[in-house]
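First comes one chain, alone, set out as structure tokens in the form predicted alone.
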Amino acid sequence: MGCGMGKSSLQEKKSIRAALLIQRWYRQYVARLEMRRRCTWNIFQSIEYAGEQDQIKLYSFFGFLMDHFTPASSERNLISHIFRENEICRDTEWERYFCYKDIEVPDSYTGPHLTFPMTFCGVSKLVEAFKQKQQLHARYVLQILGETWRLLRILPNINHVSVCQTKEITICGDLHGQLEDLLLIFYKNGLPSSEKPYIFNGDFVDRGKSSLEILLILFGFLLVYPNDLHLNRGNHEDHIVNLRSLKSGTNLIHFVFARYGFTKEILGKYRVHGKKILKLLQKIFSWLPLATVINDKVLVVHGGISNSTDLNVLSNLQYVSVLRPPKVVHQTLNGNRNEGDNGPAEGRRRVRSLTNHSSLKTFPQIVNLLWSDPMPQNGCISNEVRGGGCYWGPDVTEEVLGRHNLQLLIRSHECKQDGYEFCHNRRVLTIFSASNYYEVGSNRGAYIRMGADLVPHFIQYQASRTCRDLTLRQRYNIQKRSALRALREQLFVHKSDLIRAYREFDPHHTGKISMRHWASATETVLKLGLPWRVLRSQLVSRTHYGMVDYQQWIKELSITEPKLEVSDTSILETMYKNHSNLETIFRIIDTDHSGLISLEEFRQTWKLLSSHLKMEISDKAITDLAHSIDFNKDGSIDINEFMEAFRLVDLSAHG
């Protein structure tokens, strides 16, 4: 008996310590890949930052143009039309120009109907047919849109709500086009309504496919219920940031990154109605509220704060673009205005307007406000990262909060991976709602429910139903399959630059450098702040003797480019580096919208592009590419087919 109870005994401890090596072997393991996935974030989120620092500087050169090249230039007539705040000036004319009623709905069309004032039902009726692929037609697109303006127009900049014992408001972050997220809230938490009020932090639009369709939701439910849906403007609610197709910051990323810019989207889904419809989507956004307060003590708003936030002051201020600084108005004798080329002032609603020059000085904290992220460090400096906002730390929020007695900030702007994330002592929370943000499994989507305790409790999603059969492995190995493509197509483009990085480390020519030279070149050149000797393995297949042959390295990215006959091959890396910017001025100069621009206004697109890069393209290669893509000899070039054209392909997706 006592025999027995021994092996007993033995036989337990053996499967005591066979169960902690499996647990520390499974903990190991857990920690390796959540290494590795951090490096793959990593990579996302560099090149996603690097491409909107290079936008906004894009931006910034089209500012220089507009305020130190003579009207009569042409690189500045070129580009003059964007920064207008309104062809149409006077609230009658907008009516007018934006009238529905002489378009009529065929009897071919299957879409929904809708009737005015909008309804419950209504609204429902619209979930459930975009819910079905539907389109709906462009009278009502228009209709609501217009509807919407007029709210919109009587609304606070910072919204103050209040949150009872008997119901929880829902905080919702970036969406960014995707409605499957939108409609996966929308099922697991309950439709808008007067006992269900949400909050939707901004960035709707942009990278996904169905951006339109998410706005036409949400001011849908907010015209139904004006007082219980609350809209704060991100900083993609702007027709600047629109205009730009792919995701930010990655080129020629069409497998990893490639997503809808907004303004493409509503021209491919309305071809004869979508200038107007974006017209007027530019006149919703410059009048979409800035934050909210909850009770008085929770503070919503997209990007965050700085140093200098003042919410007195922000309630007063509107604007138009965050990417153009307002124009100073001057105040003539006889006291007319005097606005330069901007043409009549339109009336602002509240006390400021940004057409003054005490908003030169409050501007900035528009900009802080939906750009700006926080960090770990005391101070507020400078977003190099972004290219626009701040960084600030845990000393301003705890002066900034302290001033206007809040207990809590929740903004969104940053994809995290669990959807949501605390930092400066739980006092800054960030909530993001798009999940697979970056790719199939790389983030959960998330929103908040909050009670009169102003406690958030996280409710987290996966939208997509295959992510959701995929193991921890295989959803990091997707991740890492794409983000190591989009990296090399990177180092690709700037295969140039980064020999003449390496070669710097060469002063015998031997074609072979050490890694820390190599990582060292490589992070000089590319500047996305990436632990490139951990990745070393990921990118270079072998080394001798812990020396890279850089020659062979560059021909062993696995990447193909077109096939194109021109004189000056240097253009074409030019192209493939600056593709984004390259587009964002096509569709700059494609005034009417049409997707042709004359080669005339593509040599035109390559003399602002050489102007903003501060470098020199010869007439002779501009035409000589022109005639390589104008594949029909019509002397026009389809802006859709030449990006495409330049498309580069990564053998190593294929093989």
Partner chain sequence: MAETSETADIQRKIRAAFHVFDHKADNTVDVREVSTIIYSLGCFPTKADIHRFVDEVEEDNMGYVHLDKFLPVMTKVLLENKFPPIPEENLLQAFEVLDKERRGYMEPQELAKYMKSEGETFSQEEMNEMLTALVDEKKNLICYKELISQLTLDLDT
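Numbering follows the first chain given and starts at 1. This one's a predicted model, so the numbers in the text were calculated from it and none came from an experiment. Throughout, rigid core stands for the largest set of C-alpha atoms superposing within 1.5 Å between the two forms. What changes on going to the form predicted together with its partner chain:
- Comparing the forms between the two forms, the C-alpha position of Glu504 differs by 2 angstroms or more, with the core used for superposition.
- Once you line up the core between the two forms, the Cα of Trp532 ends up 2 Å or more from where it was.
- For Lys275, the Cα coordinates differ by under 2 angstroms between the two forms after the core has been superposed.
Could the form predicted together with its partner chain be shown next, to go alongside the form predicted alone?
Single chain only below; no partners, no other molecules.
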């Protein structure tokens, strides 16, 4: 008897030990895969943030432009051309411009027909139509947008909502034009209604292909349930951010950085009325609310906070774009504001006592709400990685939440592998709703359900069915390939600087440098903070006795033959490096969105940019360049053609 019991307990002990061993082994395997996944993720993220930094650098360029603006200068026309949309214009004039009434819907149109005022049935019909990949006619688009604009002008900057026993609220994070994710959320959670309130926490657009459809659906529900559908502005609901457009050819596979394309999406889908739609959206974005507060206890905002966040001040402001801070405002004697920059001064957000100083002081507060990220350490420092907003620590969370008598901050803005993540002692919650954001299988999306107890409950999902079935290892391989492709493009774009940096380690011009020097020089040039020594084996195929033949390698990176003939190849290099910023600038110049800019405008822009970059370029060189870009010699430059000239071919040929 005793023997028998001893035997079985020995067996138990053995199986416990065996289970322990297997668990230990498996957890190690998973962790090592996770490590690799994280390395790949870092690549994506650093390239993405470097791209975002570029946009903020544009701000300094605009500041430069304005500083150099004198009425007598020849650039006057260009600058006033760029800022023409800031001319004082009454709302009624804009309303006439945006009028949809003359737009006829032809009999051949097979998409959804809308009736106004919008109803729940109407919006669900719209959702259904978009599910079937139909396109809404421009007339209805302008109609919805017009109604939305009118509504947003009377909504407050900060929404206050309440939840109770019978009414839970749903909170969604970034969607980034990924319609499949929004449809999945509606499928799992139900459509918005007065019994089913929703908060959408910004970044509805850019990157995915269906930004407009998402907006139309959200605006549709907003019109029907203005008290139960709440939209918070994200940093991408900013028309200048939207102007950065992807050089999307069908040959190019996902380039994750600068994958913005909202402007291009609209112009592509609506060739005749696209420009009007864009202008109206510009206005709508600048009127989107900044934050939502639930039961006076939970703050929901897209980016985050800073140590200077003051919700009372923010209730009274309006801001147009992160790249266009409010100009100094002058008070006239009778108290009417003489607006310089921010469009019509009518409406509830008119700030009567705004002085020169306070508008400049509070503008960064708004940027912080939309662009900041949390950090584990105490303090509040500027966010160099994004180029805008700040990093804020747990002490700032405590202070700001305490000051406003709040208990939780819900924000989005950062992609999280599981769709959500707590930090700062569970006082800050990040929610991200775009699944597979970087690449197939990269992350799940999630949304929050919250009831009267204000405890968040999470629902996670992943849009594509196929990726769920992929093993960890397969998903990792797909991501790795994409990340490497994106990295190679970065290397190519910085060719000259890289060669110069490598040469510093090669005083005898052997054409070879050590791997250590290669890694150090590459980081100095690209500044992406990546582990180059580890990545080297994936990027440089051949080494001789631990030395990298950089000349040969750089040559192999050359993957495109520019169609331009220019005498000065350094200009070409500069253009490659700055081509996304250039495109943004060109599209701003092209205020009527015709896709064309004149040679003179091009010349002036280039001259300004090069003096801002402190480059020496002769007038003749610029003129030659302008002429050579004018491919069909008609005196104007087609922006798309120009960008095509710099389009980089798919690098899969290099593995």
